[in-house]
Structure formats: structure tokens, C-alpha cells
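The data below hold one chain only, encoded as C-alpha cells and taken in the form predicted alone.
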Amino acid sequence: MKPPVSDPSFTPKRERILDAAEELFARHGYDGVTLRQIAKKADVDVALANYHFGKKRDLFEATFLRRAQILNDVRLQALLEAEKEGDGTPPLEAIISAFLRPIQALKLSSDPGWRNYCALVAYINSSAVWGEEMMHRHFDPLVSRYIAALKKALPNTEPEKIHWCYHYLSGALTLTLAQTGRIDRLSEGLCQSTDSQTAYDLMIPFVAAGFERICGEP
């Protein structure tokens, strides 16, 4: 016999099954994974799993999901703030620094699992197969509004040049999300990847710049 629903007892094993779900799946990717692999480590029985969830399709996107509003609504209200800075054109420092400092301070949370998400986002992001479909439909309604203020910031410069330029933020991102630790390797010990405040301290400028040469603005 199925347990009910809203059984609040189960409510702990799920969120296990989710936490389980996304180490492995940032860690090894969609393919790497199985859900035999899940349910192992989050120590409950694969029917279990299957229950709650279904195929592992299905768990890949309720992994990808359970956080993507959480980070949404801050960026959402990141974005707000900053254009209240400005009387609705926020300075296009601001613009960037309120779509990057959320994710810097989910990653610091005292949750550890969003250093899990943000690694399954970079994986799916970078992802010819996950990237189109599960990004285009989850997160970029709110990329778009990011990239209006973006060109009400750069009034003067063509709109493929924004989007562009918003490639290459989102390039630098993913790759700073992923925490490979090919920087540690590069630079011998001098920058490390798990450094989230060095990295987001230098990449708000690094980017700023970027646009504003590659948009002509001063």
C-alpha cells in the first residue's frame, strides 16, 4: 500500500532523495547517474525514489526546480533595488552586480547544498542537451528583464551587442559556478576557485568594463 501524500513523515526521506540527487547529479551528470545511485546515498530504498518521483528525468528536473524560484525571487529583488538606485535605469554596474551577488551569497548560506545547485546549473547550463530546454524555460524570463535594464543602461549601442556581451557573463558564471579548480592549477596555489568573494569582487567590474567597451559607452 501507497503512503499517503501528505504524509509529513516522508517529507524528510524526500528532501533526501533531492539532496542526494543534486550532489550526484552536479557532480557526475545527468548520464553519470543512476537511481539506484540516489537512493543509496540518501539511504532509502529505490521504489521509494521512483514513488516520489518517478523516472530519473523526472527527479533530474524536480532537482533543477526545487531551488531555481528560490534564486529567481532574490535576483527579481536584486534587480528592483538596483532600479530604485537609479530612477529606473540603474547604473550598469548595479544592473550586474544584482544578478551576481544573490548567487555569491546563496553559495555562502549556511545550506550547503546550494554549492550543489549552483554546480548542476553550470553543468546544465554549458549543456548542449539540458541547456536549451531547462534554462530557456526556468530561468530566462527573468534573464530577459535583466537584459531590458541592460539596454535601458546602453540606450546607445545595438541590441545584439547586449546579448552578446550577456553570453559572455553568462560564460563567466557558469565557469566560476562550476569550481573545477583549473584556476588553482593555473595560478599555483595563488587564486582558488572555492574563493566566491574574490571571484564576484572581481568579476562585477571585469564585466562592467566589458560592456561598456564592447557597447561604447563611457
Given for the second form:
Number of protein chains: 2
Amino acid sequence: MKPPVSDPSFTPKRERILDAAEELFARHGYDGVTLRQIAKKADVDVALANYHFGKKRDLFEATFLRRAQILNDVRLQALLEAEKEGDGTPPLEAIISAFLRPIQALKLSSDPGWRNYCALVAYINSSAVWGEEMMHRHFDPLVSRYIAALKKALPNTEPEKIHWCYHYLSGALTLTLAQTGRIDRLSEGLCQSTDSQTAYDLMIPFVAAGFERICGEP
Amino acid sequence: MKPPVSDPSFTPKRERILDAAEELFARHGYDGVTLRQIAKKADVDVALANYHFGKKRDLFEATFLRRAQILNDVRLQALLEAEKEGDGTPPLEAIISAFLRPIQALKLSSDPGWRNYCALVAYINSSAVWGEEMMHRHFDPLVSRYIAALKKALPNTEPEKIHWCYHYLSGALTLTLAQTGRIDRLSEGLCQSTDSQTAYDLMIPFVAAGFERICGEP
DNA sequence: GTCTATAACTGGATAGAC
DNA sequence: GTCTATCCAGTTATAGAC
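Now that the form predicted alone has been shown, please provide the structure of the form predicted together with the DNA.
Entire complex below, previous chain first.
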């Protein structure tokens, strides 16, 4: 008989290592974390990380990859649905929603690991060392589909402008994912980094307005 | 007679250490860099970093602080000038310009160190560990002045919304400062991370439109 | 100010018992 | 799969000669 999966103490050790790595890498970066710290947080032996994942670098990749495909899948679903509703060319805001809402949904889901995973993606996307390679390999194929949809929604716009607007969107999203707590301090508690509801509800129209201004739609 | 400052071999070693630390910390993060690497890049002895700056942590702070005051000064100047021109309440876009243009100007200045310093600020702002404390202590006093100006330019708006919009602005700026090279790849060379001219020229209207949409001005 | 030498420690990685 | 024991390269930091 298998123990119930809901009890964290019964979680397979392999998964516990990934959970711990996710949280620590997200917060302290690749070099700021030791395998010993990860093992301690996961409550497993140090050598076990090596047994399951090989080198530290490979554990980092495995942590990143575990949820990347899931995120890509739900996003692709959202984009396809928007395209179906929009008869092939959904309006701008629907595309941006399809890009952002899945993340919001995962954050609000039952699995709290998504919060750490999002922070990990923010860390990787902000880093020149990791970002260029890893984001390109694992996320850009899907992002290219979003860019293509944006081009269709905003014809008569130079592709260059669409790329820059996507860059600003990516920046706003990345800092939101990082949940650094800075907005909490700056606003003296008025806003919270953890308030995903407000963060995404406002981000979508904010970004949509920016696109419209730059890409010259009414 | 002082040697010409343009010759790097005559730069005082202390400054060379800061230059090297700036570049390496920005790219690899605090934990991703060793004092030996910094010393090697600066072409000085390992012990010298310790002699001048004390512990590694203090060298990191010193690197961050060297240009922070300068940046705050030019920004404050820009904000005051905008307020003078706007009779106390400059229009939205003038405030955003006063926030962003000084950075663009420093990046385009003769001192290439500003490029690395900007990436360092991006690293710190993206990090939950460093960001909350260091950004708050050294940048938030001035940022609060910008927020106050935004509140005046956008009356009848809940302060909460202004803070969130500033957060999106900060995110777009941070990813731009990081110059990760991702936009280069995604756009297949159409756009360059290093193209500050375009990056800021488009960011200002993009962000202004977002503010207007959220904060309900025409 | 500058460098040599070294102390004291921590990191990743693995071999081998169970 | 799991854990003990250990290797050794590389780290910060400093004491002391010049």
C-alpha cells in the first residue's frame, strides 16, 4: 500500500530534493546555494542529490525542467483557445491575457511550489549567464507563437516595435514573479508582492495600453 | 604630474578593483564571484581587495555605493527641472522621462563602467535577498519623490494603483538594465539589448500609456 | 601600499558498505 | 536506494615581511 500523497513526510525523497532546490535556487541563485543546504532542507542525505541527479549543474537543470513543460502546455492551451474565440486573430488584450493568466492561475493553485518555481524563472530570466541559453531553449519556441499572434493582431507595425513591447511586458512580469517584497516597503504596506490577483489584473491593461500606444492602434 | 586618466594601466588600483568587481558581480552575482577572480581581472594582488575594502561583503557594498549617489543626484536634478518647467506639477510623461532619461544618458556617456553598474543594479533589484534592503536604503528616498510627483500628476487615483504601475515600470527598466541578450535572440538580431537609444525611446511612451490606462487619465 | 605565506574552513564529488 | 567516510580543490581572511 502506498501512503497518501497529501502527507508531505511521505513525499518521495527525489521530489523533496527538487522542492528544496527550487526554493533555495530561486532565492539565492545557483552559486548561493550548496548541495548540503538543499539536502538539509529536503531532510535527506547529501549524497542522495548526487545519486538522483548527478552534478549540481544537472540538478539545477532538472529543477528548472520539472515544471517548464507544464507551464508551456497550459499557456499553449490558453493561446489556442484565444485564437479559436477570436477566429484566428484574437484581439491584443486576449493574447496578453493568454500569456499572463495561466501563470496567475498556477500561482493561486493548491501546489505552493509554483510560487518558488516562478521566482526561479525570474532569477534565470534576469541573469545574462543563464537567461540567454535556458530561456531560449525551453520558452522561446512558445513565446515565438505569442509574438506571431501579436503581429497578426497589430498589422502595419514594424516587428521591431513588437519585440520591444514584449520585452517590457517580460520585464514587468519577471519582477512580479520575483516577489522581492520591494513594492511592500515602498508603498508602506499598501501593496503586497504576494497579491497575485491585483498584480495580474492591473498588469494586463497596463501592458495592453503600452502596446497600443507604441504599435499605433486605437 | 598625474598620468592621463584615459590610460587604464595608470588607474589607481583601488578603482580597478571596483571596476572589476562591478563587472563580475553584475554578471555572476555575489556568490558567483571570488575575490581571486576580481583581483585577477583588476590585475592586482588578492590581498589588496581586503586591504582596501575589508570583507567581501563590504567590497560588494562599496561597489554598489560608488555610483549610487551620482545616479541619485542626476535624477533629482532631472526631476527638479521637470517640476520647474511644469509649474510644480509636471505632466505624467515628463516625470517618467526624468526617471529614465538620466540612466540612458549615463549609459551613453564616455565611462563604460556605467553599463556594468546598471547591470549590477538590475541584479540587486531582482534579488529578494539584496533588493529589499539595499534598494530601499539607497534608492527609495528618491523614488518616493517620483511617486509623490506621479500622485500630483494623477489626482483622483488610488495610491495603490500608482504603486503597481511604478512596479511595472521598474520591471521593464530592470530587465532593460540587465542586458541579458534575450531580445537579441528572440528577435533574431532585429533588436539589440545594447541599443539604449531605442530601448528608452520606446519605454517612455509605453509606460506612460500604461499609467494613463490604469490611473484613468485621457 | 604591496605582496608572500598560510591558517581555517567549506564546497562538490565519489567510493564503498549496507 | 541510502548512508558513512573521505578526498581534495578552492575559498575567505589575515599576519607579517618588505
